[in-house]
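For reference, the chain that follows is the form predicted on its own, supplied as structure tokens.
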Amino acid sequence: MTRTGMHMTEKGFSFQGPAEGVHALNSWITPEEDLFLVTHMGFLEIDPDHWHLDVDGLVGNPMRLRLTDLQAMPQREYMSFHECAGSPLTPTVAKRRIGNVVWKGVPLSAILERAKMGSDASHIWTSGLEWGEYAGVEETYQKDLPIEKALAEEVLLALEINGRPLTPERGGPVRLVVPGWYGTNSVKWVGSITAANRRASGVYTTRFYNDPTPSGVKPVWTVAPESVIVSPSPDDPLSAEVPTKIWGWAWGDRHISTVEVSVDGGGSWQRATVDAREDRSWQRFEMSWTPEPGPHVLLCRCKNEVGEEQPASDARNAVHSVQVQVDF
């Protein structure tokens, strides 16, 4: 449903990313040119003075929340990488749509809290206002989360990207940011918060975002260990036996305990060095090398806290490869 003072400026799934992929990404916090930017239906809008946020379901103080009541809240700043899922369509086509930002919000428990939030809700379904067609399908952009991930200190309704005000394309001036998980969850131009004591219904609950296991289906909700080389790219000149920085990002959900690179395509494997995170922050890697001459296929794999691990292929986080050539 529209309402007054917003327009969709652009209609359809569109991507928009630096054409150097992540070989762009050489600063540990990732300038808005060249972080990635998906949508599903097109880009919406808003006019910050009839912008307004509903929140009801199962709550004992149901209500509309304007910008200037937002802005009003006490704030946080929280870095996290923020990763798309890729394609719901090809959900095992890696797509590595990463970066690492600073959010700076009101924090969603907050909101409930001031709500009164139910003791029988087991989930929160935060609805998007953007509308349109995708995959065949029209319906609001709707996503959920249970009320444990709800809770949690890093789940902001943020204002601000990098110590700017959301700019319309990055879902402004509201949007819904969720550390740790794909961006599919962080919804963008929010417009309602439901308490519910189930999953929300729409498609992008039940028919896109859920990969299957041999468990049952499972919701595309935490990220999964994955690594990047930045550097070398195959557009690097390298030269033989001179020293070489392989470098690159790890992240996931859960700290990244191991990264480890190959430079002969993996057939063997040596241990990088691995920097600490910041709240969710990517971590960087580093590893020398003094190549020899001829080509060479750079791999990177890692492994989190609890030993989960980056699949070599068929996977959304599958292992990196980067061919390089190497002068004599």
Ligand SMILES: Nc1nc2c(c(=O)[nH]1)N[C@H]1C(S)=C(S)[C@@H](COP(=O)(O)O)O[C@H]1N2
Contents of the next structure:
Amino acid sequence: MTRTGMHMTEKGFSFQGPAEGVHALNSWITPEEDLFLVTHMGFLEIDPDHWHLDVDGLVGNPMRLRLTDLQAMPQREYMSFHECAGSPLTPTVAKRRIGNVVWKGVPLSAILERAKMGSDASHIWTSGLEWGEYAGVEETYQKDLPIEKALAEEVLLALEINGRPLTPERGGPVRLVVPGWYGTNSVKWVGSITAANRRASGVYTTRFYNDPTPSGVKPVWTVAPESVIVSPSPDDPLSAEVPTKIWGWAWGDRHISTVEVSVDGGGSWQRATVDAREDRSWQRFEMSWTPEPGPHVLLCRCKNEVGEEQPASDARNAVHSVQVQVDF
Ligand SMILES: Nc1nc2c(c(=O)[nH]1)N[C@H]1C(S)=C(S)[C@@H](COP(=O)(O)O)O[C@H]1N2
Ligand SMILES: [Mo]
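Would you generate the structure of this protein in the form predicted together with this ligand, following the form predicted on its own above?
The next block holds the full complex; its first chain is the one shown before.
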């Protein structure tokens, strides 16, 4: 299938990210070259002059917006961590695809207001414009948001990341961003917005991105508390009795209130200092450490403001560990 002004530049699932993993994440704002890229069906390149967004469903004023229409609307900036939930086929495997960026765009709420969304709308469906196959199914990348989140001030139709226009790989010219929720919800190459009175019925909202729980499935929406050690990394040279720092990032949809670090494989834990957050940014934590010689397993774990913690294992936000060797 081909559509005017767009073509797929690469077909199939793709993940790209820094070779050093989380140890590459040294800066407060993650530069694009260190920020992971994910796509299920391939990458789409869209001629910005051909891009348009259809807004329909339970709205009084269905419309088609072009890029110039969005550019003419008031924009806002929002800083947020951006995290992939990992593979929907292996939802308990921690992948730690994470970064912290500044998005800029038009609030989704402004578009819904302009479209005169009806009071009977309970969900907003959005779809990407690309086509292809993932895990044996050929279907549009369609996601949904409950209306409360869709209207939240931080949810944007983004045109920029870190002060630059979105590249085609990043989902440009326009993508949805849903700060605080896993990356899967932030639809790239967005082409339609539909107001509806129920959840969307496509594979990406029914079969994929739903976690099994004792009380039924739970959509992969809000980001659970998580933390990672950036430094030291496994290959950092460390010397016995020389004071050093263990530091990293902690994040989640809710504010992180405590981070603890272990230098003995989880035998004992100490409180790290944790910085404040801006919008939904990640938060830096740090702890001083004067190591003894020999091998050490370093761990970190965090807790959010309502007391939710990182599980020890078997979860996408399981506790992170780093093995280091301290020389005599
Ligand atoms: N249209 C479309 N949007 C998509 C996806 C996709 O495959 N197609 N992948 C989602 C997933 S799983 C993630 S983690 C983020 C990745 O965004 P990034 O590549 O900018 O990091 O995009 C989301 N939006
Ligand atoms: Mo993802």
